[in-house]
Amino acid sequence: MTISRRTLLQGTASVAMVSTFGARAQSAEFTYKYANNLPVTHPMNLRAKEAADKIKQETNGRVEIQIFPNNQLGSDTDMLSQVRSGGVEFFTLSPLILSTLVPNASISGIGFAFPNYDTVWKAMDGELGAYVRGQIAKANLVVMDKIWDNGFRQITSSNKPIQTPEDLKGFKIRVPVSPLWTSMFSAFGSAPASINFAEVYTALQTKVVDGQENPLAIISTAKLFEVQKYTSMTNHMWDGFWFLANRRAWERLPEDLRAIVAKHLNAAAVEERADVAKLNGNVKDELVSKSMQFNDPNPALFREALRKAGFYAEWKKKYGDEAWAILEKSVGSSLS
């Protein structure tokens, strides 16, 4: 599959792709529900989507798999209640929100941790993801083994680029409902709110926040420089997002019939990443294309001022030193 701006817009015949209703689901011996909070036209819902066709295909059509994207289910903080109860039984969410519930699964999100991609996919599908599935693990969820990609994270604002660390202070930027975030623009100085994403759009639009931060796709696809005017690649953050499984929804699955529904999820994870790095390729030209202005801050300024702050201290104590000395062993430096 190839990823275009043609493919992600054309929007109403993605909605009843993504979307599987009907007569055929009854059929199904085991119908279950995937929820996720991003625009149908983002590359993990078409990827989910032939996921789930290759899943009814291969099972002969025991298991279907139903797509609710956009918040459809509610927001992220509900979905995961949902998922935890047995609502939904699949759910893609952030580490960094995940940290709600399983604390050390925010780890990957540390300020500045991450130099690229190739460092990235060595440390989630090394020795650091697998740390992190286990913490999951331990608070009844399954989770798959690949994770899939949202990408770095940049800065948006409304009234001005952010090119030093000074820029931030004072400045309202809205971050996901997750400790981690808050604590690191509070060490910036900046007045963090947080905001469920499908509230992101209405909050700057009305001005309760100056700004937000997203990696590109997102902010292309949810057309947020409809309500922003510069962009900042700070690269501040990578995140993305780990598939989870109702553990009991899970288990009701024959052996053989998980096997299949893991297999062609973690596939579809993998051609998810690519099909973001080519998407990030085109979205900032597409970006001014829209009358965005693009900066490129220098990162070291901003892992200087954090660790002046005490943040990544903070941090390593919060983790604990096993989870932290994996976390720099996987990223090849230092952080504290």
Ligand code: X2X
Contents of the next structure:
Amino acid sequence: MTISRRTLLQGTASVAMVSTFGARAQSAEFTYKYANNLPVTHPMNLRAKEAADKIKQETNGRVEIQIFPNNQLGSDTDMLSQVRSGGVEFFTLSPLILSTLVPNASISGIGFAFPNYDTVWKAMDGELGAYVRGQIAKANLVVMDKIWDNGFRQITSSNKPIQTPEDLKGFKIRVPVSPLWTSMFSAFGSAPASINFAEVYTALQTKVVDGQENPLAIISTAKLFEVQKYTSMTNHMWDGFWFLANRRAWERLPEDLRAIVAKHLNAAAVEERADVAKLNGNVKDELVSKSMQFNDPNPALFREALRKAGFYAEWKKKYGDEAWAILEKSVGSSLS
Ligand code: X2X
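Condition change, the form predicted alone to the form predicted in complex with the named molecule:
Let's see the whole complex now, leading with the same chain.
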């Protein structure tokens, strides 16, 4: 077996993170695992670690949350099974991927729905978020009130900048495992391949696909600039991470401890949103210095291409009139 330098570095970072958090694991009354798919350097992991420290402190060491970043416990698909079975107690997941279990959870990821962050947080902390959390609860998972930010997604490529919707025709692009993602890039006429994030770097490196799409914070922290040349600022959808808990594990916590855990996780989410917005705002210079080339396509052309392909009509029908009305009210415009 060959271990690349990259794998080795990732492994070392993960071990360091776990050993710092897990040092007094034996003494805690509740030792819970939190698994996720992002590098240790991403704000989501940095803020989650702070929250775990505060939780340990405020519960006098009774609750210890060990963080397993970077797909250390498996891909998103694996981790979703684990949080359902109780193999891990906590897991953060994109609403779109969660839709493989909770179909209407992906509604916040409809292409070009949100014009800006203000609209995102009003919706996700308001009626749209409440609607989705209701759907998640029906699937027997617990979800924290505040969704964490992933960001507005941009398209990267190894072989050409994406300037117009025509550039997406036949384009081999990795998408996360979710019917909405596949449908959106199929509507553009692309050749989308569903690949868990754990495999994305390798898939790009070996040219199984020519491109992928993610917010700049991930293109930077997951070092995708090493295997991609162009970033096209399409802002084609907003994405976040619901903080999920296994229901039995959650209910094992006495109510006062649950309140402490939820308080710190929700506060950390709000701080992480600010971190990611800042990072997405200033990381472009870093990526340019790593020799990525940027372009700013006109989003209206892409939105129109989706409309013409019947994308919005199709998803309105799938989600149903009630959910669609909440979405349109939340984003303040008609999406059909
Ligand atoms: O898989 C992705 O691209 C990522 C990291 O953005 C998500 O979790 C959806």
